[in-house]
Structure formats: C-alpha cells, structure tokens
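Consider the single chain below, provided in structure tokens and representing the form predicted on its own.
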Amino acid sequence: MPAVQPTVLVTGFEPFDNDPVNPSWEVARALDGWACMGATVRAVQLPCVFGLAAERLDQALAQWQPGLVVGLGLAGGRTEWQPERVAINCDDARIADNAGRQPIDTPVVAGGPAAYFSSLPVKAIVQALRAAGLPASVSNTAGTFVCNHVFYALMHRLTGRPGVRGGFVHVPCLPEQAARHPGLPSMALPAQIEALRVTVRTALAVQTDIVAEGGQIH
C-alpha cells in the first residue's frame, strides 16, 4: 500500500462586512491540491462566525489530520504579508460577525491560557519572502476578532497534537477592494498565491526559526 502524503491544512475565512470577496480564501482555494515537498495542501473555508469557525477548524483537523496548519485572513489596511506571531484569549468585536454575534472582553477558550505563540517559522518566513520580492513582516497583534479566534483556538487544539506545527498570516485587500475603498492598500491575488507558496515550502523546510544576524527582522 502506497504511503499517505502528509497533508498542509490552509483555511481562509468566506467573505465579511459586506464585501463580496475574500483573500484570504481566493488565495487558500488557490492551492487546494498543490504538492509540496511532499505534502498536499488542502484548503478549507471557514465562516466568519465566533465558535462555528472553530468548530469547523475542529472539522478539518480531523478529516485531513494535517502536519502543517497556516490559518489565513484578511486584514483591510496593512500594505504587507504578515504572519502573526502570538494569538491571544481573548474576543472583542468591534463589529458584529456575519451571524450578528459581537462578543466583548469573552476568552476564547474558558480558563485556557492567556497567549499562544504560533509554532511557524515567522522570521524565516518574512526573510524568504522578502527575497522571492514580496512585501512582508512579522506581526505581533492579530487582533481580537475572528482571526484571533481561529488562531487561538488552532494552537490551543495542537497542544494535543505533538509534532503539528500551525500559524497564522494577515494578507492585504486585493486592487478590486482597494477600488471600492479609495486609499486602501492592497496586493494582487497572483503576488498572494505565491506568498502562501513560499509561506509553506519555508514552513515546511524549517523546523526552528532563524535568528536574524545584525538586528531582527520585523
């Protein structure tokens, strides 16, 4: 019997807030299927609904049973690709989400602890998107709404799983967003289709981050 192909789970959220498109799952679908090093990514939708999104996270991890998990969403206003670097226990909309729930000041997961950090490469990532010509950085606040949530709720899921790693990235608006909303900054979705590539394959290749030579990487 031929050997399962480990599995790269890549989840996007559907769209939010009135905007009939989002990034994050054209670039996750993008994907669906491409082997890597070995892998197969698989791309998974998520809603954008406080407790139904981890709910159906909890759904994909136990159809694919991934080793690799990179969460993404969009983040309306930054100008880069930027994986996150902590996830905190804590939901606060400041709008409501697309079932109307606006939870404030609620943990994520009840008595869980009050950060994770993400167990992705996050400055090797930056460091070779940087090289491949693609905008990028770490950042260290995803928020406190349902991208925070899903964040959260995957690392504090992998602490049973031993051995699976997983993350999460903040992606730009794409240029038909940014025309709706004048001023916006975005990111073509062909440049973001290869930012997940090179986001996998350097997750995929380093198992420990690097330590930036003369200063770190932002």
Contents of the next structure:
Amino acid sequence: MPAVQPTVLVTGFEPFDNDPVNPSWEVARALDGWACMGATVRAVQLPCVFGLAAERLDQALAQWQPGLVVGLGLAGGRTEWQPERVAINCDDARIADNAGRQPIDTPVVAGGPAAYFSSLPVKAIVQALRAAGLPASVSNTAGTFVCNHVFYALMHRLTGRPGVRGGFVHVPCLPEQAARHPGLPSMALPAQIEALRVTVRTALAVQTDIVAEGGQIH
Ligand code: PCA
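The form predicted in complex with pyroglutamic acid (PCA) is what I want next, because the block you gave corresponds to the form predicted on its own; please supply it.
What follows is the whole complex; the chain from before opens it.
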C-alpha cells in the first residue's frame, strides 16, 4: 500500500501573454477538493511573474504541507499532456511576464545546481495516460520562462522536505484558444481534467518510476 499523503498540491497559472484563459488553472481548480486514494487535492493559482510565483508557491507549501506537488502550466503548441523530466537553473524569458519582468540568462537560485529531475514517475504517468486514451509523452525541456522557474524552485524547496515528491506537467491549449489562434493544437477541458486525475492517481500509486519492459516510453 502506498503511504497516505493527505494533501496533493496542484498549482496552475493565471493567464499570460494577452490570453484571457490559462488551461493549467482551469484544470487545477476543477479538481480542488477532489479526494483520491486517501489524499485531497488543493488547487492554488500562481501569478505568471518571476519571483512572485515562487513566493506564492512557498506560501502554499507552508499552508498545505503537501505530500505530493504537481505543477501545471500551459505550453501553447504542444499536442499532448507532457510530464517534464527536468528543471534547469536558468531564467531566460522570450517575452515579458505579467509584471513586465524579462530576466535574461539569470539563475533561478544563485549557486543552485544546474538542474533537478522531477521526482514524479513521469514514465508511469505517460503510460497510464495513454492507457486511459489520453495523448501524452515525456518532455525533456520545461523551457526557460515562468514554468521552469516554478518547477526549479519547487524541486529546490523539496530538497528540504524529505519524502515529499513533486514535478511539473505542461499542458496544451484549450479548443477555445486554438479557435482564436488557428493552427494551434488543443485538448478539450474534460480530457485535460481526466488527465490530471490520472496523473495524480498514478503519482500517488507509483513511488518509483517504471522501467519500460519490452517497450519504450518517451
Ligand atoms: N506557461 C508559461 C508560464 C505560465 C504558463 O502557464 C511557461 O510555460 O513558462
């Protein structure tokens, strides 16, 4: 039996880059209060602002003392749900954040390690999502914008919280966004909410990631 972890913290972001909606928050908030395997999901919205987003994350970690943390963020253009494998110690913003900040080649944590791996079972999650009929793959870059910033900050914080696992998932646009930006791939909100259920359930159930047997999971 997996250990009971009473709270699962799920974060999503406010809209950014002049878009009125961010699916990461719509998905997170849809499961606020959802009970799964003895744990309860708490959804927290993060500002899309370098620095402030990590501060808000710190507050949420202090408030909820989660046993598991799943960060969500939008990656427009991606076609699938993508658990991120690695966070890097680099802020390098292509566009300004919601406070007009645009750090270039700046460490997330001065003196921190170059990178942290997710401690979520990313391959088991991809396998479970596909088995549920949901498109998914492992991503090897979370970019260098606010999502990677929060992901790195999270993994850095978790080094001080033994036994607490966490990671990050990039999600595609919603159909309504794709309708405004023709050509962008999208995934409907109910499918994305189901993807979060599968992700949380798998992360709670699988402590150590699978090594694919006879098949590759990428
Ligand atoms: N996506 C951005 C930041 C907020 C979000 O939802 C990113 O991928 O960095």
